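Below, in structure tokens: the form predicted on its own, a single chain.
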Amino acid sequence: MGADVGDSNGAAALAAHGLSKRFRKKVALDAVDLTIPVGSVTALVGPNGAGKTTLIRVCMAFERPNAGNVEVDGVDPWKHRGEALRRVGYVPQKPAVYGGLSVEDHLAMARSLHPGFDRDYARRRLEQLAIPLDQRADTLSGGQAAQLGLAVALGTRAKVLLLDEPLANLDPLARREFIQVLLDAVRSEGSTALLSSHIVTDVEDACDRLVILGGGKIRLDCPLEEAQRTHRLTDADAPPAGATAVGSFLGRGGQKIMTLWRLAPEGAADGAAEGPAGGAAAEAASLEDVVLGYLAAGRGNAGLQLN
């Protein structure tokens, strides 16, 4: 079994302090600074080539930084590896399973393993989910994989949960049981969950903290509550009283280009903000604005105009 939160600093379940990581010209993390909150749940969402599997795979010892540190659960894994990993559920992309072994047998390779694997514990969590422990791995469908994924990481009974987008190849019905097995494990074991995920409505149901990844520089990291009080929406380009322009994206239908302000957090109101002199009202944004603003942002887009 993982070691629990209490043999760690207590700080953070996860840390990154500077972090950077190239790939030849191609810089992935550009001096990540982040701070993962034990017990919550986090959307790290961001364009593909953001950094988001990097982070990760850093984070699990996949690849080795350029500069600065990750500690998990308060353990570096680069020092420490086999401690850090101890303290790991991970569950990548594309379930990470065998066709010609049986749903069992998967988690008798789970036992071997890790020697603290909590069968009996994946067992349960498959079996809320009707299904069988002799299924064949080939015959399942890709939620049924994906929850076997989720089954073998939450049987390690780590503290820390590092998902790399395991909901872009599912059914919106497969993604909401997955969401569910995900949120009813940490509630009753007070893990943490980092979620990579590019599904805005997702995000909104599983998580209560919001990381976005762009350029391989975090561009906003707060409470998920926060991002949506703090932000507004106009189709103005004068800014709401004491905001600051985040970016510019093509509104739903493509006929008007909105820009995104951020309003310091002690003066953001509930429901609309005070528009410009003359000019519409802003609107309270949802949380697709807020992630759209930051996206654009990261690609340069603060001067989107339509032809």
Second form
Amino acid sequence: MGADVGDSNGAAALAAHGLSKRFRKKVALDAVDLTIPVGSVTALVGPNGAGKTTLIRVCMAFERPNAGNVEVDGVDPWKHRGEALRRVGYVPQKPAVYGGLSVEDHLAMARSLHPGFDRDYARRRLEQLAIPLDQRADTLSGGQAAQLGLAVALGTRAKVLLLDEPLANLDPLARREFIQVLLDAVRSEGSTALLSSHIVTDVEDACDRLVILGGGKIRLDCPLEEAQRTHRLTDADAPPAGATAVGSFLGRGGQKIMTLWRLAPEGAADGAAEGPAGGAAAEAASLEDVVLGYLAAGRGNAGLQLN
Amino acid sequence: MLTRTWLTLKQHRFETIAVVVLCLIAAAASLGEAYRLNSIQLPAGCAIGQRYMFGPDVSAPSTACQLAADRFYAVSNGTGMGLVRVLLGLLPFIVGILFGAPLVAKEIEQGTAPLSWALVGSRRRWLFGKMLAAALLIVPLLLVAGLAADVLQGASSPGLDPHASFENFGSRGVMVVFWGLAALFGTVALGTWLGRTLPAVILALVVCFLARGFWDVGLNRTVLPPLAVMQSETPHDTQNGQNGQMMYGQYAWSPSDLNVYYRTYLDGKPWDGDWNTWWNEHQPVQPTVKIDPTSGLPVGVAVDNGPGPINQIQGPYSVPFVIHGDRYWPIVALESGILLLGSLLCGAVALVWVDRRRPY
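Any chance you could show the form predicted together with the partner chain after that form predicted on its own?
First the chain shown before, then all remaining chains and molecules of the complex.
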């Protein structure tokens, strides 16, 4: 192991320092600083093109950063790929399965590629979901294929799980099942998960931390509870007391322009900001509202609407 | 390793089946054609000498001999034999390209590379395992096809040991295996670089076509000349000395020899002058005929003082330098070694590149 391999007992499961990645003139990540605490389930949220996939790919050593660095469980994946990948379980964006191989073959392949792969553990997970092990992967449903990908990632017994929009192509039931399996595993193993998605409602119940990425920059990085506690929503320009405007966007139904406000820490703590100075009612912001507000701020317009 | 080999072959099920079927067809077809030739039971020396224009003249062959020879050449020049020869010539390239192109490129196209690369600590080890699996499949299959082609060669040239003859040298025996390996590893490198199967196949076809086309020319100009010896004069040449004009035909061609190059000689010494100039300077004297203007009849012949009658001149002549059939195995070892070196180089390029490239 080289000198740059860090101590895995540190508090950060994943840390990025001034991380930048460009694809020719397009900036995908712009000096991103990020710390994902050990044991957290973090939602990485942002619109398409925000840089979520690029961030995860840099963590997987699939992309080389142009500046800065990232550490996964204290290891720089670009400098020590093998060491870093032993600590990471990865679920790619599209369910990537070998069409000609059976489910069991996938587990055998994972075992042959990853020395620490726990085949029995992965097998049990799949059996719990009633996915036949002898079924060919190209005959699995989208949800089953995603579960297979997750089982392979979990079977590595990795400390850090990186999931790149695994829910994007799943139906609502399959999404819920996927999230449940993920949470069970994370809680029982004490691992850390970073789950990227552009569908806010999917990650709302699963995650305890929120990172909003827009235009290659971190817009918000805080615990989920804090994100909701420190933000308010109004349909007027008048701010709640001590609040600063984050962004405006088209509200549900497309009738009103809503503005997201960030409360001052003391205001958030004592629950004082229930109404704006001008008297208009301030609503508690949902997670989706928070995300929309920050993404609208990033885009500089009010027309943004997430799912 | 066994599991990975098995899974690689299973993962490339179509390619595996296609390669097995192709090689077995080629081997069976070769053996079938060899059987047809052998069943004619052409007597040794019967007509072969005449057909090939070398060796002792077979004068007045018997009718039975002639009939057997006709049947023999009907088979050996037939469509079936032609197809088998074409298949044997292309086989190593088809097999190598068929298995090599998708080995990495298909993973990238179908999005499975991130799955594997996220699991494996070293992509090089991953690709090495896949290349090894492919090699373990194609080597025995191509060896079977190559040995069957050797049997066919033995049947096609009665009296000539196929392992002491350079006839169809590159498309039979162990050379087939090494050409297949070179095509495989070269195409793996292209597939890894391009990340797309079809472009890799097309580019590999072009590269293999050029490599095979320039192979003999390249070797004949580089590594083989020091090994070649001057072809000895045949005592059986029927033209030699009849009119003394040129020494062409003085050196008999033997199908078991590997022709490497020709060197021009004049007066028994190497000569690199211009043939046309030499002949212009030494062209035969043309008799000048004088015509009687009254009768219109020739009245005499004047001979100028040229260099002398052509039939007294021995002009420049080409001497073939060859490698005799008895050096078959050293040459096989040499060419196989070069191909193996190229294969390993291509494999190394693929291993380096797979470590650098994106999995999509």
